[in-house]
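Single chain ahead, by itself, as structure tokens, in the form predicted on its own.
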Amino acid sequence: MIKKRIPFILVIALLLVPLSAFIHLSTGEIYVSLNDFFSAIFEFKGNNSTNVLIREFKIPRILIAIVAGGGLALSGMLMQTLFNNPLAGPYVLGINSGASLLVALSLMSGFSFFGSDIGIISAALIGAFLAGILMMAVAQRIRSQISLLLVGLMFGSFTSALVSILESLSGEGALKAYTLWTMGSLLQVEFDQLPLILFIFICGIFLSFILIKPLNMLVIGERSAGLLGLKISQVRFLIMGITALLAGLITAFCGPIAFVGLAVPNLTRILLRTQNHSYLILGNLLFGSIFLLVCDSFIQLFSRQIALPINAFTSIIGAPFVVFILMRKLR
């Protein structure tokens, strides 16, 4: 029964992704039909305002919601398996902190390039990967998972302090620009950027599937997995590299998006009731995509009344769920 139940749930989730995408497409101030959608893809005309709207705004927003939701959920699952902790998330390594610090520095530097969209994305991407490289270097020297977790948290606290100092010294315009970035947004991605984003996203998924066997072994604990012949330091390095790749990509193009990487992996484990990572990888990709598509659909639905930041909306939904996970573990 269990073997049949898991594929059934995954098939349902697979069907819910296009359904969620269609709901996302249909919400917003301007209604878009499926006819209009396919026309914009296969018969694009630059002088057709509906075609331009779909190609330049709707398609990038839908695809980045799928990438961000799936990527953050997958990153969160990898971190939770690595640390054997349901409260670990993709930003435990300080990836978000590194991106935030470099974005703060770039916006408050006064150079016009760094104030542009390309400049902010470049700064976030560089900051995320520098933080990832730093934490991977630390991981080579520290054997304890708890110590590595603490180093990540301390790095986050250190960068937050630096950002606070920069905020206190910055002007009104720079402070506003940085605050808007921290709210997160799915509207910053352009159609021409999608091939690069999808390529990096697919690379992250492919590398995750390569690690299925080591991830399954890590479930029993690092020490036991090491006794069975698993090369812990190499696996840890690869897991952290994939997390830095996916979370850094998403943070660079969307800003920080909270709780997706924390809540969705726990929800996936509850629904699938398995520790087999071949199922968990697929489940997190699907449920993460559905979660962010639905969240962004609600944001579009209420866009006329209030402009809700995606980071705030995912926190409102994700935070109570994390409290539920905590209460469940304490019983």
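Numbering follows the first chain given and starts at 1. Keep in mind that this is a model prediction, so the values were computed, not measured. Here, rigid core means the biggest group of C-alpha atoms that superpose within 1.5 Å across both forms. First, how it differs from the form predicted in complex with its partner chain.
After superposing the rigid core, the C-alpha of Gly221 moves by less than 2 Å between the two forms.
In the core-superposed comparison between the two forms, the C-alpha atom of Ser157 has shifted by at least 2 angstroms. Met135: CA moves 2 Å or more between the two forms after rigid-core fitting.
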Second form
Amino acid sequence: MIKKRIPFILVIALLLVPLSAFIHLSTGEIYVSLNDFFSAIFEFKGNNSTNVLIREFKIPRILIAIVAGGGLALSGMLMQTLFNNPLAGPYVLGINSGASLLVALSLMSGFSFFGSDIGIISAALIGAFLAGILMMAVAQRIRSQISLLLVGLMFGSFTSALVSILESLSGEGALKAYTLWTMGSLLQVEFDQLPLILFIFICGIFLSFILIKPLNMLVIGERSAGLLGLKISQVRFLIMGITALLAGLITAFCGPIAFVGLAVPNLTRILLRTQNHSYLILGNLLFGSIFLLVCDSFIQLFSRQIALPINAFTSIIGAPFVVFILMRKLR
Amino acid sequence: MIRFEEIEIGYSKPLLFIPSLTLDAGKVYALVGLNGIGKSTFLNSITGQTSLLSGKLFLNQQELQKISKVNLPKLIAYVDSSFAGVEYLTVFDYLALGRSPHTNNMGKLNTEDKQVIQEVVRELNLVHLIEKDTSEISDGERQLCAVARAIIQSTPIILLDEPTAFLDYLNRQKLIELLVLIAEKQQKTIILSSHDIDICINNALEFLIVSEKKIFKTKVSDKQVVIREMEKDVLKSS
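Since the one above is the form predicted on its own, can you give the form predicted in complex with its partner chain too?
Let us now look at the entire complex, which starts with that chain.
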């Protein structure tokens, strides 16, 4: 019975992804029908304004919502399993902060290379990875789940203080570029950047699937997993690498997006009621995508009245949910 | 079979000395000693988690230092004093982890793996628990599952760190009986650390007494003898 329930939920989720993409399509300022959508893909004409609109704005925005939602949820799941802590995630443990700090440094350094796409992406990836290594070192010394989160929080405050200092020292142009980046948006991605983003995203998913056995072993704790033959330092490095890759990539393009990486993995576990990571990986990818598509649909819906940053919106939904998990798990 | 040759274990300075000692297959040994005397360190040295300061340790004729990290879990299974359970981890998935030293890189169970799990589940009467959540069963049931996982690992050596600590009298007795039966039937070497001397004597286990920085093997039927040996540490330090 259990074996049929999980695939059933996953198939439903799989069907909900195109449905929420369709909702996303129809909530934009300009109405786009399915017909327009397909003709823009298959019979693209450069002089047709609807075609151009769909290709330059709609498709990148939908795809990046899927990548960001699925990717953040996946990296959150990886961190929660690695740290054996349901409250871990790329945002609370400072992966985003690390990325933000290095992006700020590179944007405000004044070198034009660091202001370019590749510059920002590499800065975000390096920042994410450094923060990940730092958190791993801290986790070695701290056993308590709550203490680790407090350290992550302190790290976040510390980096944002550093960023404030940098802001006060930098020129108007760099300041504007950085502020826009931190708002977090699914709008900033262009059609030409999609292949690179999708490539990194698929690499992350592929690597996660290779790690299914170690992830399943980590569920019973590092020590027990080690006694079953898990090469713990190797696995730790790989998981941190994938997390930094996914979270860094998404942070680079969309700015910091809070709570998806924390809330969706917990939601997935509650819905699927399993610790089998072959299901959890799929579940997180699907639920993460749906979650962000729906969030962004709301933003589009209200875009005439207010320009809501995606970061604010995911926090409004995510924060109460995390409080709910806290009350349930830690009492 | 485990063989110790003039071994010193400890961290920066030696904590325990094991002169020359052979533990045979088919037997259950009770490791006793006062708190903090080095029982866990001793068990950790057999799993390779605490490295030896000097001497040699053999597991089934193979020298411990020469056994690769991948092959060690095929020789030794280890059971912690308590397994708290993990939410949403089913008993079956937990037991299946015992097969991980034998499965491929993706961790998929083959027919042989499934057969081993089924046999142990039947033997230990865990059939009714198999689909349950490990965080929702009783302490006794969880401890039994931990032992089942170690048996499923199919190793010639099983180490248990205070496996009876959280069990009531009846479950303790049942667990020890089960271990004796398995050791005999499958010719395994089993070591369990315990503070429950009575139950070890009642089941005629051989003792490994840790006292005065040494470990020695002895057969006793009188509780006072064991206690007198253990008390030597207290007398010395006072």
